[in-house]
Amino acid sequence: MKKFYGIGIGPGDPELLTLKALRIIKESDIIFVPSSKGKSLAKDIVKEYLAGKRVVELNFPMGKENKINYKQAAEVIYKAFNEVDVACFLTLGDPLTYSTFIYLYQEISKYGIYVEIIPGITSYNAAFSRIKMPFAVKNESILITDKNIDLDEINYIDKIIFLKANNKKDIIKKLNQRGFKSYYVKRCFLEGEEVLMDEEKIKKDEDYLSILISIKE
């Protein structure tokens, strides 16, 4: 039976990948993974074990509308499957947490491709053992986002985490005014990581791989 996996390979030490993503990835013929002007993160992770391995970047320009690009990229994979029998696809964090997975799996699936999806650990895990604090403990509420929220409709909420804040300054502003300490976490696990807790410094950050963690004090 042909294959097609969907791997997280974490947030980007390449000793975080799970058993299972790692011995898949030796038995691909092909690995796919995104690519944004001509970069491909995932790629540069994992190149430790991409050695003899055939590697394809698909196009997913990061910050824009990538719909054709999705079904584009689902018509290359399709068709790598006449030479190939196993083939992968490598995304950051987790597959199906905020991932172009996600989308790319949308497409593949009209193609009646069999696909199996390897966990991997999420950037919001990752950067809590950075602040050395709990994700989650008995009887708290979490609200994990990727968009700017409507702070009035927060009192039952314990933990906020901010994929993309985009607007930090006011959200930390309101935040303090309800009771939430602010942490930031840039490029977790990867080269250039900071651990933010002075508030002018979180505001003032720009670096798009990083998370806003406000906790209720």
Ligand SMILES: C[S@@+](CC[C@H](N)C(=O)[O-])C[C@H]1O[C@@H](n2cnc3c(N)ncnc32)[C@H](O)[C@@H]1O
The other form holds:
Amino acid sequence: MKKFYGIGIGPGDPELLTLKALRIIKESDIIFVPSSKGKSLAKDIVKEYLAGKRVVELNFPMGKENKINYKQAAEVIYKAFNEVDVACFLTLGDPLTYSTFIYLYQEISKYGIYVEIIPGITSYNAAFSRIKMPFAVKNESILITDKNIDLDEINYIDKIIFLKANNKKDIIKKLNQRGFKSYYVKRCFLEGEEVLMDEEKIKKDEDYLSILISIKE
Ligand SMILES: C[S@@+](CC[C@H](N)C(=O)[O-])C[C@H]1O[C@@H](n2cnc3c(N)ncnc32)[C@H](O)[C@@H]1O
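Could you give the coordinates for the form predicted in complex with the ligand, as opposed to the form predicted alone above?
Every chain and every other molecule in the complex is listed next, the one we just looked at coming first.
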């Protein structure tokens, strides 16, 4: 049976790939990777496992509307199945968490291709391991978001995880007033990784690959 895998490759360290992810990468006839401006971080992360493999970059410009690109990518993948039986698409972190794969999956499904999804370690789970704080303990509520939220409506929340946070100054100020302390993990498990706890430094950093974690004290 022809099969298409969506594979989560974790936050960046190749040793954080699951054994299943690694096996399927090795068994795939074609490996599709997302790229933007000619660069593919997913491809770089798994490069040691790609020797002799057929790798195809699918262009999804970062920060742009990619509706057409998802449709075109799905068509490319569908056509590839004329020649091969097993193909996969690699995605950073987990494939069903704020991921390009979600939109690609919707388009691929229209072709009736059988899809299996392999979970990966999310960026925020990895980030908690770096700040050495529990992600969740009994009776806690956690909010994970990639949008601007109304911070007046968070009374019952103990921890907030902001992906792609771009208004950190405002968030940190408001959450300070509500008794939260903020942590920032940049390029987690990648070259240039930094863990910041100094809120003034956090406010100034603008790396796209960063997570802001705010914890009620
Ligand atoms: C499109 S989302 C991808 C999320 C990913 N699928 C996951 O499971 O974590 C991109 C956002 O994830 C976060 N991110 C992904 N990888 C990261 C890393 N290695 N270090 C820090 N943040 C990361 C950043 O907030 C970034 O803006």
